[in-house]
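Let's start with one chain on its own, the form predicted on its own, as structure tokens.
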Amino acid sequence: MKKAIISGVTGQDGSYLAELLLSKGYEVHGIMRRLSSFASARIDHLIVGNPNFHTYHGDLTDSPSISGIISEVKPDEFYNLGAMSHVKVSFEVPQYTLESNAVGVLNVLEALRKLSPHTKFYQASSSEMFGVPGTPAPYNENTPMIPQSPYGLSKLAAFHLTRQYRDGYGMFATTGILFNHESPRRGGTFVTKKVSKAVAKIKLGLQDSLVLGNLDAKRDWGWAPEFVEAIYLIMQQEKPDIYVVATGETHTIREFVEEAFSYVGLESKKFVRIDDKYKRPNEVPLLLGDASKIEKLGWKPKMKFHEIVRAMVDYDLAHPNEN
């Protein structure tokens, strides 16, 4: 039975992620930060019941604690999917980000290195590390990154410290450069959910209106648990490598937002409104991906962007008191 760690496991990717694990037969044991609320629902029926399912608490940026898990299980496979993960957030708490995301990953790194290196390392990159306006899109391994927020400034510092722990000590530490992924586990906080459930509220006359930033960004969407299969189809490979995984098909914010109204029979118009305060300091107008190099693999996303904002709409609708 194979062992594997997943930091970040009470996240979107990191549940569905150990599902997966779980269903192909893995021992998965899942590292979670200690808050003072409980913020384990996304995985709560995995912990009851299921004798191959673990948890720790630990931290990215407490050494000790990762040291010690990783010498207690001496995982197969390590996927890294802890982090600060909101863009606006980290223009408010920069030095945290880099913390979390950078220092963090090296932490990672560093324990395997001395205490398990025949394991696999998995780091989850971000399309947030390219950003820069007039590259020519799409954007693929090759293209220049230079990251418009600390959130992307960390995640690039984490990339390339994967790099160089894989060309450095011949460490299996692969690399998926991930574009915008949701599904109805997507974090409230984040545009997409925000939409999603407002809607839902809207519709059930359980709020009023939704107040948004910045409409006419570009994204590249796609269904997050189609997005874990492929983080596990490139830690399967042979040999470590960095890979795009995207849709290579891109729509606005105002897209999302008139696709969610309009399945409910409602006009967006009527509801939102727009505040300042939710705009980035610096804005990236367009992120699109090309995934050619994983899809000659056998990868390729299926769930179409009227669906997944559709499925979000659905569950929100079932679950409108639901945090």
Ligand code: F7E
Second form
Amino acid sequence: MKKAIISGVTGQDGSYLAELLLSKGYEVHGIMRRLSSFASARIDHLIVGNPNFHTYHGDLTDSPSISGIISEVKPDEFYNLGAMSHVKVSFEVPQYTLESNAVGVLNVLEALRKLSPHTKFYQASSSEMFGVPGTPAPYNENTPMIPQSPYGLSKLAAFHLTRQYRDGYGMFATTGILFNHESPRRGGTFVTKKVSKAVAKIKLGLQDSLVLGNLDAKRDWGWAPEFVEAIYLIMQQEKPDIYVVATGETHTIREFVEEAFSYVGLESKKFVRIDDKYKRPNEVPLLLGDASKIEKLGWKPKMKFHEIVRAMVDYDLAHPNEN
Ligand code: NAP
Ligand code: F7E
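Hand over the structure of the form predicted together with the named molecule; the form predicted on its own is what we had up.
What follows is the entire complex, opening with the chain shown before.
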């Protein structure tokens, strides 16, 4: 039985990846942080009565906790999905963002090098590493990277650390540059979930407006369960490498908002307000990915933009009071 560690197992992608690996017969070991309230809602269904699923308290910034788990489990695969993943928040907590997303990755790589060098390592890289205004889209593995946020910078540092451990120590250190991917499990402060939840609540008479920031940015939005399949595929290759994972389609935030409101028969302009507090000091204006490299391995996105919007709104109509 193969053993995998997932950092960030309580997050959107971590929870889907844990389900995928369990379905493939893996023993899954998830790292979660101790918080003052419960943060395990996305994995509660896995924790109860599942002998192949184990959780540990740990933090990427706490090296002893990470090396302790690695030396205990000696995993075949380590999926590093843990991160302070909110771009806007990264401007407010830049030091912590670099500590968890860059130094945290160094902590994992060093622990693997010393304690379990044959473990395969996956780093969750991000399209926020791109962002040079005027760069011709779509973006692929060779597009220049000049990040526009502390988050993007932290992910670029981790991307290069992953490359250095691959090249310098011959470790299986691989990475996917994932463009935005969404689902009903998306955190409520990301724009898609904020919109789908608000639209559902407005439709049900539980909320009367939706306050947003920049509606003009364009994002390449995919479906998270499909994107974790890409992560798994990247890890199963013979050699570590770099893969862009994206849909190849881009839409403005405004289009997402309009699609969601019109799906429930409402006019967005009656409910949406703009507040500068949701805007960022720097913004990546356009994200559009070219996933042809991973498509050659057989991965292809299936869910279309309007299906993603509708699936998220449908879920929130059925669960309006869930966080
Ligand atoms: P998410 O829902 O925000 O989940 C992040 C996870 O990381 C949570 O489990 C969180 O724990 C954990 N975490 C945060 N700081 C940590 C720390 N210092 N030590 C250990 N764990 C920590 O993010 P996601 O959407 O699933 O994304 C997964 C990964 O892919 C992240 O690295 C993200 O940056 C990256 N990524 C995401 C996207 C996307 O569109 N979703 C695109 C490209 C890359 P708590 O539950 O305790 O907060
Ligand atoms: O913003 C605009 C905002 O926070 C998307 C993370 O998973 O994907 C995600 O980062 C866009 C931006 O995601 C609001 O300015 C407008 O242009 O949903 P988001 P993100 O910043 O693209 C990348 C690939 C990651 O790696 C990250 O981990 O929407 N926007 N109004 C707003 N955004 C938010 N959050 N809230 C608003 O009210």
